[in-house]
Amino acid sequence: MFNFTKLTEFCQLIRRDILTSTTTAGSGHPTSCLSAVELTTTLFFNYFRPEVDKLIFSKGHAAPLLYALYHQAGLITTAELMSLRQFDSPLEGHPTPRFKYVDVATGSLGQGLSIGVGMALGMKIKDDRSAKVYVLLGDSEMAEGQVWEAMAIASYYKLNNLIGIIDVNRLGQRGETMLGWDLTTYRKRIEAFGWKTSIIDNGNDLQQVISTFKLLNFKTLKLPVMLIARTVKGKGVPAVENQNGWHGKVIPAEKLELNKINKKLESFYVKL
């Protein structure tokens, strides 16, 4: 496992990758990516095993975050990262199997958890006891009925190899989501569907995220688990943090403030 200092550096580098790749592309959803950096960095570098586990970005518009994770793992090059959304590039605006580390296309919101249920059930049938399926969801897609149908099936089959993470950044495409930052209501509803839940009051506090993951102890789970994390959309760029109207918009170069990210980190790459 990586220590707190290294994970902090990864978070900074991943934010830089998200910002530079989307601004260079002139399109993308950087603010939707920035809110989930600490959650996915902790997962990716401490728990996720690419050769065994499955990682699904149900909020597929956060694809630049997914690509940044693989970049910092040393599994794709900087040139590949910077080809985001270019013609013939496998790094599309939403993840597709053209990107070699993606099994299924996502981004039609509400479908990712159902895909995860199918994968987790398949692992159970194959008796693959160690493999896990991790699904990153956005809070806007929690209004989709298919999400709750997937939850019902997951608890019925006791899919303890399925772990969901809801990035509750409060802001959707056109304003505040149905529940905003009401984590308690999310928890009550999800537990009513037979899941174990854990709330992260500040999903952008790396230490809190790490502590929550440790307490879960994925090896002893008996039910599917949902992490419910309060985050800030656009986290890391003060000019757009928690601001409506930035969904699906690139951040102009003058607002990036990349000078605040330590340039010494540029050579900090670690292979999994």
Ligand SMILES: Cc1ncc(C[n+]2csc(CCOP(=O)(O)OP(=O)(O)O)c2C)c(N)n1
Second form
Amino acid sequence: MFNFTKLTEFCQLIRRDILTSTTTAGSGHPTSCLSAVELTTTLFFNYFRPEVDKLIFSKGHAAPLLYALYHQAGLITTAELMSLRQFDSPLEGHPTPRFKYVDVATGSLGQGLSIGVGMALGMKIKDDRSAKVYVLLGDSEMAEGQVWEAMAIASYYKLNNLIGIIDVNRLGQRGETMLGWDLTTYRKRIEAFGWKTSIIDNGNDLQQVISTFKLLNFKTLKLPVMLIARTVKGKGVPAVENQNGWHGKVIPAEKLELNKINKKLESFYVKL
Ligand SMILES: Cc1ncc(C[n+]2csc(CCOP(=O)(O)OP(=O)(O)O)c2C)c(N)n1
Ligand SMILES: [Mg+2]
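Next block: the form predicted together with the named molecule, after the form predicted on its own:
Once more the chain from above appears, this time first in line as the rest of the complex follows.
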């Protein structure tokens, strides 16, 4: 387990990785990555075990965040990270199994939870008791009917080894989602589908995220769980935070002052 200080450093480094890799590539979805940094960093460094568990980015356009996590874990090199979206690079704009830590291609929104259900069911059949499946979903993605079909199946089979996280950053591709930041309605609907839920009022507050994960106590779960977290799209780049019109757009290098960011963070550079 990493402590708060270490996870804070990871979050900073991961934000830098997201921004440098997408700005260098000249395309990608940095604002969609930035909202989920605290959620996924806590999960990845304190709970997720790459050799045992499964991690599915159903909101596949946040692939640079996934690659940044593996980079900070020391499992891919900086050169690999910076090859994002180049021809012949396994780090495609959306995750595919060409990247060695990914089992399934995602990016066509709505499909990841169904895949997670299949994996979680498979683990049960194999009696693989401690293995878990984690699925990251976007809030606009929740409009996809397939997500709700997956939820119905998951509770029917009591898949207590399946954990979903919804990154409720209020925004979709072009404007506010149907529910905006109405976490209570998400909760009511998801519980009606037979899931346990847990709300995180500020999913960009690392301490809150850590506490919520601790409280969940994965060992005693009886049902699939959905973490519903209110976040800010673009978190960490004030000029674009919570702004419509920045979906799928890279932050121009001159806005980022990348050299300054790199210099400032150099002393934090850590590897597992
Ligand atoms: C089935 C499908 N329809 C449309 C798209 C295009 N698309 C890519 S990202 C996106 C918006 C996603 O919003 P949200 O789920 O809230 O994720 P965020 O970027 O806000 O984290 C859309 C519509 C897609 N990838 N898949
Ligand atoms: Mg969204």
